[in-house]
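To begin, one chain is listed below as structure tokens, in the form predicted on its own.
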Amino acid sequence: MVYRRTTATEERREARRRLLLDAAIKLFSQHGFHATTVPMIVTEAQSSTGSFYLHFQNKEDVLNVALKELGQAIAKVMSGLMRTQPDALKRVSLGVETLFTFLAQNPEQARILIVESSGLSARIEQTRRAILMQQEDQVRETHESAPSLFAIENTTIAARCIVGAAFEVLYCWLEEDPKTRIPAAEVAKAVAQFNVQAVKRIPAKPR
């Protein structure tokens, strides 16, 4: 007898995924990666080993579907961005916003990018820089678009300093204390408004 997965065997199965991923996220975040064990994702999701082992090959390949559903995530919100604001100046702008706002609103998969997963090995690394140069290549793109714009020639330069500036004050502001750090929308246009200004060419006065 051949057994066919129903639909409802799949949201079950799909459903239980989900709580070991989101469990060792969250756990992750709070503790590190290191510090995190497969005992304590499974008791967090109120899951099995065996489960966890059905799902995933090892501690490394739930951090590395974590980062890539991120970077999935990620890329959504930013190319709904980009298609729908046509001044090069503004995606700038907007895109380093927006970018640093959806972090800020979501933490802990902000935490794992940033600080957990950086350096860890050669896999999670390359999941990693996918993502930064993901958006990289959308700040490149846009300084291309429209060069008369932009003071630096070199937009690939360029597209690292304003992708990795954001990345940077992320990073502190998550290390601060919730409780008395800036809110991330005042940040977040802060660092937008430094980049723009960083990137804009001034236009030559009249002699």
Contents of the next structure:
Number of protein chains: 4
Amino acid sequence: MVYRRTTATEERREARRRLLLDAAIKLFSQHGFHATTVPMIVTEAQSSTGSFYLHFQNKEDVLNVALKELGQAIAKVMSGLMRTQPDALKRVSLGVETLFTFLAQNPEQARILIVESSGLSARIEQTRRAILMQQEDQVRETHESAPSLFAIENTTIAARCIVGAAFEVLYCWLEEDPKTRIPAAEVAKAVAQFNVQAVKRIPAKPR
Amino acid sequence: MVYRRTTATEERREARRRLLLDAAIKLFSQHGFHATTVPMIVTEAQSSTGSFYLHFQNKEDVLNVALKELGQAIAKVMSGLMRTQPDALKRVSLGVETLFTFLAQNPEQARILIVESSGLSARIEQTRRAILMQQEDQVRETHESAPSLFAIENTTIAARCIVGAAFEVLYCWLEEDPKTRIPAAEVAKAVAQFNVQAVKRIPAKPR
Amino acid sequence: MVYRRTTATEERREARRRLLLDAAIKLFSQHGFHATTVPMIVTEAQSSTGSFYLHFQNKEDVLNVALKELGQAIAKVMSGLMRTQPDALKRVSLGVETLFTFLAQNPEQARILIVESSGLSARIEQTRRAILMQQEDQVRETHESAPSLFAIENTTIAARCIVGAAFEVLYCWLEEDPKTRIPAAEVAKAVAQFNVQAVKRIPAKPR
Amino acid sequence: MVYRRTTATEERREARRRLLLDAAIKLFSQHGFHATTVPMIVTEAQSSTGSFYLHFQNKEDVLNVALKELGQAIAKVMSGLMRTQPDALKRVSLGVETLFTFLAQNPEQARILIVESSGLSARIEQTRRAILMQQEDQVRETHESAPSLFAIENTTIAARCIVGAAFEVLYCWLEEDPKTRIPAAEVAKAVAQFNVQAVKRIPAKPR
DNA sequence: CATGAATGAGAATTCATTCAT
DNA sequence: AATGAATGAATTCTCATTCAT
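Other form of same protein, the form predicted in complex with the DNA, not the form predicted on its own:
Every component of the complex follows; first up is the chain already shown.
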């Protein structure tokens, strides 16, 4: 049956790939990209070096795949939630909150995005930047969809500020002791509030 | 002459160290930490491997020293300029502008701080964070020096937002084509404005 | 077939390991431990650096493994021959002769044991001493199995004397020109005789 | 005054050389030849690298000088004591005792001779062997001076046995805890006794 | 004579990737 | 497809020795 694409074999193949990818994400997050060796990944995934190279081009490729997957996951989460909100200002606020919360719930991926994928190859840098830019684009679009609500001149800079602010706070939050740190939702709200006030137009004082 | 502590030998030693450090900064900034090898550094500095290890414990140590030096330079620039400004809000604005401008004028060090020192050892991470925290502390102190001017509840988060915003914009600016990008001073102003509006208390509309 | 524990892969692995070990023994014996480099070993074994570190922890580890193997070989040779001899004095004599002859037949290992493994790390020293002590213990046991035959007070010292004597003569013999030196068997006999006379009780002259 | 060879300057020079030599002996004995670096020696001697090479050809040279000095010291001690003893058997006994005791009193040099100078260059090996041979020669001469007293056929082998026995016991003694080990004099006596009995002719039982 | 900074050859070791089984 | 042994290029770092001051 040539028609069925997803045979049992392919499913097993996909499962193995998943295992390797998850192992890599876990280890990259824990030890960083360079300190994680391919043998470490295949041991963690209970697989073998040969298999690894059957599923990924090379070590960097896994990181790249992981980042792309994360980018898609973020995009999905964001687009879903943002379409429903008609108020542009609230959309900014909701966007920041959602992004923050989502990444806080996926701390390993977040760490990889923020810390571990920095300073590697140009290809990784590009994938990494694509995720940030995707966020910045979204913010920019929102701004431009209702300019009258915003007090911003350079929307590009504003968008970058918003994303930068969110990621820096997220990074610090990830480093904090999970037992004692402020709940993610609360921090997300504060960051959203900061950013919204930064960009919203303050109505002129009435007579 | 008891006064001369720095003999000719010591001066030469220090000069050699400087040469190595500058070469390392240049190369780290260009190729990244991992892609820069010790032979590359010593060739650039017209020195030798042996000398390198005479002046630095290992490759990571140079990066650490470079970061620490940058931290001190930033602290110096910031403290000088900020003491003179009595208005807390303006101090925030000036601080952001100064930080941004200073780093934009030292793009190699800025790149190392923002991009290349990420995801390395714990020791480097600590030095790197110390610089960011130093900035965050300064922002926080300013907030707390005149709370009535600010609309912020959690000053820690606000401080992190400000620093994150500045660094993200700076990072993007560094990546842009030097020939066509907006002048640093202008970008610095925009970032400062964003951050100030984010934190300042908007006076209640008088009846 | 549950019985076959050693798969073809494992056999090849073991063969490669053997090749490396033998090459190392040969070179250590020829040039000494420090003068032998890992590249030299892998070239001799027609293998590669990577393989070397796949089979051994580091350069010192090969030496350690070689010494341990030698220790076992000696133990095997000694135990086999000594169990059959009921007369304690003859057992001492036979032991010395056997040890000497065995090492004379394995001159590379003997050189490593006597000369090249001296003055290295504590770990090597321990392995080396374990072999000597194993011999000393054997001598001591023999003494203590039939005390009336021996004129020795301190059996520990006597045992050390015997081992020291044997190894010193062996060392000199190894250094001599193989073409002109006295046959090992003859030297072994002389050493055995020396040691036996040193320890045996001389019956009191009858009236 | 050209005639005076030992000027104050030369004395100081000699003193410096002595300092370096003693430092080297101490460190070689403690850490072994390879683990001792020239910087370690000059630091210990409160001197400088340059000075080191002013007094010695290279690192190996210090070891060689130390060994030669030790060889002379041993020769002096032995010759002095042995000339006075007319009985050849007692001379053997006294020789072994004296050698053992002398080295036990100079444990650092003893360690270097027995352990640390093994497995190095041919030149060192030669110096090292010269010391052992010097002892063996002495034993042999004694044997040959009064053959009727000895039951030995091959005096060379006997001499080597004696030296080997003494050094092995000495090595073990040096390794033992100084607080709990048997006094050197006692061990020396036991070794001497072992060796004497090994070589002396036992008079035929008279009718 | 003394100093110690500079040199650079040389060694150990790692690890991404390949490929025979 | 899966395995894991084998490869060897590449990198870090050490340390004996030299030599300008």
